[in-house]
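The chain below stands alone and is given as structure tokens, in the form predicted on its own.
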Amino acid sequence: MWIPACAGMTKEKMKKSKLGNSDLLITKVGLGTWAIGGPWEFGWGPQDDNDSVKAILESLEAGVNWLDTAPIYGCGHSEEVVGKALKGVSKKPLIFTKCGLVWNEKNERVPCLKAKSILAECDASLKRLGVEVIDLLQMHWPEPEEDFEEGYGAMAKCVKAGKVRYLGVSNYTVEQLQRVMKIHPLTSLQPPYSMFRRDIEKELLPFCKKNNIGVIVYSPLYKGLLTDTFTKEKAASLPADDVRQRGADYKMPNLEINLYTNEKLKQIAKRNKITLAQLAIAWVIRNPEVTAAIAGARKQGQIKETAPAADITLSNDDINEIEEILKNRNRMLK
């Protein structure tokens, strides 16, 4: 069973949580803008900017009060689209972006954590986003590893300069978290987490809880696989430049196992009168160590569906049944 909140949900009703050691109260679901960056080395194929703007504005109407982006998404394009969408918005959402990945003339991803590069990235993001301050600046990847402390130190300078409010990191290990925490207070970690990827549960989540580090998880829908609309036909029709083409879970034989698992999960969703996407997000944020989850959207209707998951509470019976389904998936994949 779940607490009904989808129908007639208002901005005031959406649950919020304090993000780590900050004063930011964020909704349990935020908007992710990876896909709206359009084509690039790790893109999701072609994207219509008008659809992107509509999706961003719809997220605000749904009550979402923060969005997550990055310069590398579309090589600056995602941030530009976000800036365009928010230009006429009087009450802007909290803006979370990243740094540490730049690109060359071929629009190829280039990790760079040198201080000079990080400082330049911050200024470029402010300009593209059209804001005076970034609420949360996150190091995208700790690569190259020998430079991530230098890069984090440069991020701390952005805070001291008044250009950034809080710092976070993404895709870090516990040992790496411990190293940067000595340089400047760490507000959040952004790791991948979903029903189909649970490796953060063992060490990272307990560490973050102990050290008051907020956890914003990405890919709770496993790049769209954990949705009602993902099928064999959908997988076969993915553009050649869609990042999912590189993942084994989106191809046979893993795909067949995943879709079989989806059918079992859909039975729980149907019983609760919710969608599979809502079930997947509700499952992620059921964990008290998770502050919030990022839900991506490429067009109208998508975030309107997933945002209500912020107010869904799954029963213990539901959670236990999901656990058995996921254990069976793991057995089949071996």
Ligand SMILES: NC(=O)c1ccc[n+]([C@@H]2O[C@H](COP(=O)([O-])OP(=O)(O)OC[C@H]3O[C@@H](n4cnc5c(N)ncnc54)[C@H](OP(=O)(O)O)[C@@H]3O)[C@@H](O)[C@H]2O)c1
Contents of the next structure:
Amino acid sequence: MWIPACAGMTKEKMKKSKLGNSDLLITKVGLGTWAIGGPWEFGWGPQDDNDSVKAILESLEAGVNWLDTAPIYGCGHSEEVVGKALKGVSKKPLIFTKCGLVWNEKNERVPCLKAKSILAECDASLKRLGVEVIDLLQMHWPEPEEDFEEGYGAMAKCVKAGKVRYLGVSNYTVEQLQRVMKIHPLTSLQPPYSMFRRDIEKELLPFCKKNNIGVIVYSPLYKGLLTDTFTKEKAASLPADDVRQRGADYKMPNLEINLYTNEKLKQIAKRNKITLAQLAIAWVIRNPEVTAAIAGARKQGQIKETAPAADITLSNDDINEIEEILKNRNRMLK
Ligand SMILES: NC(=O)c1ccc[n+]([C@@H]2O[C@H](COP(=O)([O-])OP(=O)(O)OC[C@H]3O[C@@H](n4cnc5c(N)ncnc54)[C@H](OP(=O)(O)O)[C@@H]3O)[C@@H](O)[C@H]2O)c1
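For the form predicted together with this ligand instead of the form predicted on its own, what are the coordinates?
Entire complex below, previous chain first.
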């Protein structure tokens, strides 16, 4: 497989940033392990654990120093696979996990922010991951709204107990951030951000910058769509239980527009001797208000390609051209 741009770089060279108010220095690209969880209500279809382990180990070889997981990904399975992959690893990456979504007997997500549940979740995550401390514990969703202060208070108890180092939240609005910040220092926010989803630029990013809250963005590849390998054929062959089957952007007529946009973006990538996936990651981290991107990977070769994007700087001309391409996409989608 062709891996251009910075492919041979050493671990030491990979760019890092401090995460919010913490002392964690994190690489500009981290590994996301949602798909690695395998089937559940919001899974990505069948997943081979051997491929997952290889992808996790490959992220370390590529210089990535943190990974993001969650108990709900595969109903405990993603955390178990991460634990298994890291068992023999002497220099473990920083581990970021989540809480606040549990599951029922049908493997469906059940939001729960009751203190007792959060404390139990933290202990279960430590066990599955095989670590003594979680570097960052994030509330997955602010649901149910009336309980998120109770949930965040319980997360703070996990810090006091020495089980967690720092706290983060995910999928929060500015108003919700303001409410939890009063309870315990907030290190990070995890929102969606990519060329195809930019709503955080208006309010959330400036607010986080002003309040020294780190921002680690999810789905920077728009769940694999912003890559060279996403085609009409691939979309048509996604398993019925792949979460992307639910998204309008992965089906006609939007898919046609997205793939047309990809062709335009690929021209910029080609000019820079990088791939579309690398362009997509370099584009999210061009924004100084973004601390790092969480790049999902489920098999060998994927994070090896995306991790080097940490060190790619796009020119202003490229960024302006991308802006025009994205504006055109928005016009076509209307
Ligand atoms: N907090 C939240 O609510 C939330 C929500 C979403 C995600 N996240 C976190 O953010 C992480 C990243 O987001 P994401 O997994 O949704 O999406 P993503 O990073 O935008 O896309 C990841 C997917 O793209 C494909 N891919 C990855 N590298 C590729 C490459 N080099 N070439 C071709 N295809 C490639 C893989 O799927 P295929 O091979 O199947 O195409 C992979 O699973 C998640 O794993 C999770 O840790 C958090």
